[in-house]
2 protein chains.
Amino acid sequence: MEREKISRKEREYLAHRGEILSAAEKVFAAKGFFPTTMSDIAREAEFGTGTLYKYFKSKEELYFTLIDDKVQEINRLVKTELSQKTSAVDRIKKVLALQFEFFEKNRDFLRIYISERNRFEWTVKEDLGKGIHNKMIIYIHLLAEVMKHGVKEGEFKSMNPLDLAHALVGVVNSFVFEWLISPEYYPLISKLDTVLEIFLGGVQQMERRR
Amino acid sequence: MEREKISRKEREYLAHRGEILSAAEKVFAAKGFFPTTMSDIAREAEFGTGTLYKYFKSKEELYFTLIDDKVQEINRLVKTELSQKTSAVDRIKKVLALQFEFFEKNRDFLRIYISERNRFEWTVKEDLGKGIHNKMIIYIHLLAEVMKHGVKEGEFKSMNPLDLAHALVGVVNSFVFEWLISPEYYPLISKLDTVLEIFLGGVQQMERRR
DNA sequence: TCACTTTTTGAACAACAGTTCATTTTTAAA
DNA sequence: TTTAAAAATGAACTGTTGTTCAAAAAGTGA
């Protein structure tokens, strides 16, 4: 019983968190850090603006936490995907696939993570920014793994691993970019394959190709 | 006479407007936009607070004043470029060096164009953060002409060439916006071979293509 | 229903920053 | 040197917002 009554307001404070990060995913999304006001969170949340401070101790709090919580989420699910004991070539289209359709579903989150992706104000501060910019820099490294082991077996070119990882990241977040501004919605996976074309074979036609 | 001294006054203006600019640059860079008060800004270009309203009416007008000026800089000198009649393969090389040039000079301003670029804070509002965002899509688009022209002329793959621009500004962001986080300096200049054979020719190795 | 605890609330507080403007300083012609 | 126009100044104004906290509401067990 005294298990029970614990656990059910647990359950209901961690209900009440998810709704405040919710709310503060959309109205980050849409309006940015620092135009958006701890006021618009509770708005939106349906709650006083003194209650998101029972659940966060400060804006930045919510809003790394925020951040935070989903990286880790995507960075989990391509870990165990770019560990697969298949070929290079296989485990990245994978993942990409992955996070193509992990992104589908995440366009609010994806907006804030683009935005804090280059921003360099906090990676000056200790702790919360510092410790999102690293788990950024961790994917990268992930993906260094697998283009290295690519090299290693001559599927690659070889090239240093973390210039390819940059590449490829680079050519992903350009499309993915695209298709979060684009006016009219097409599936972001239908890129895909053009991504993969680009990336593991260029541009050039074979012929001309010296 | 009436001349001269209109002229020395007009030039007088100018400079200060130029240190002006000059500090805001440097602040910015460090800080982002918000962080960034008038009187950092002030401090730094050595004037008085109030001064600077004497020459931009407010922050966001030296904002964007700032970024346009740049971006317009290198827009012109890209167009030019990229307006010669050479192979598209040709004028890209030419054009890849040309940028990565100008980053190299201006790594404040780089600085400040990285963050802005992915921010969509400003989209919505009129006239001022729609004037760069409309400079960023020429620029794709100019590139994109250039691909429409290597895929007529066989020299690249039939591929949509909107996609080959976002694809080659993709890998070279990538680049350069490591290039800017990197703690140890290295010419930028020195990864446009690197950029080239990946967009041009892929990462795979050939006898391994399908 | 009652007494007590927990949670929520939003007005009030304090700090900050964009902007203004009365005053001072500089310039330059007389 | 005098004086009037121009430029520069930074304290003060104003609005805003993150955060707090005393009071209210909701929840809980008897």
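Residue numbers count along the first chain shown, from 1. Bear in mind that the values here come from a model prediction, so they are computed numbers and not experimental data. Under this definition, the rigid core comprises the largest set of C-alpha atoms superposing within 1.5 Å between the forms. First, how it differs from the form predicted on its own.
- With the core held fixed between the two forms, residue 185 has its Cα displaced by under 2 Å.
- With the core held fixed, the Cα of residue 48 is displaced between the two forms by 2 Å or more.
- After superposing the rigid core, the C-alpha of residue 148 moves by less than 2 Å between the two forms.
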The other form holds:
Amino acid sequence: MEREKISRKEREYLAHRGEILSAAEKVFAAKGFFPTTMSDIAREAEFGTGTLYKYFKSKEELYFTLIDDKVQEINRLVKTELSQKTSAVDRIKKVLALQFEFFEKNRDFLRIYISERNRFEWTVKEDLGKGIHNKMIIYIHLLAEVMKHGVKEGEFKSMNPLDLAHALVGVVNSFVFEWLISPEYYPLISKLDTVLEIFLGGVQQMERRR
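Output the form predicted on its own next; the form predicted in complex with the DNA has already been displayed.
We keep it simple here and write out only the one chain, dropping partners and molecules.
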């Protein structure tokens, strides 16, 4: 009976936490981090401001939790796809499609993050950066394993798998950053074939390589 009661409390806690994070995402995306107050978020979530502080000590903690949750969410999606027993090329195509769809879904929030991250104090940026960097390292090494499989199976040239992983991430990040700061909206998924062609096919015509 006690275990059931605790479980019910945990479910309620997680549900309220999720509602607060969802409300915070909307407000941050609409107003930006610095103009947003905890009262704004509480109003959107339909909670008292004091209730928010039971879940998060500060606006900063709420914001960074939201970022961390998003990084973990995309990492879970990517890890599941990269672990499939399909060809390396097929896994890469599906992972990029997943990422582009995820970025599209979270575009407003990501734009706020990109535009305002440099305004945080250095210690805050360093802590936040380390957390995201560590998760990125895990992703790159998972991607490198796929590249290694692709090299072994003859799908890719005999090149360093880790270098290939970094190259792909670099191409993707360039397209995503340009899409985020562009004054004109266009679907990010529309750039998927271009990214794949650059990475998988290269940009130099075969006859020019001789």
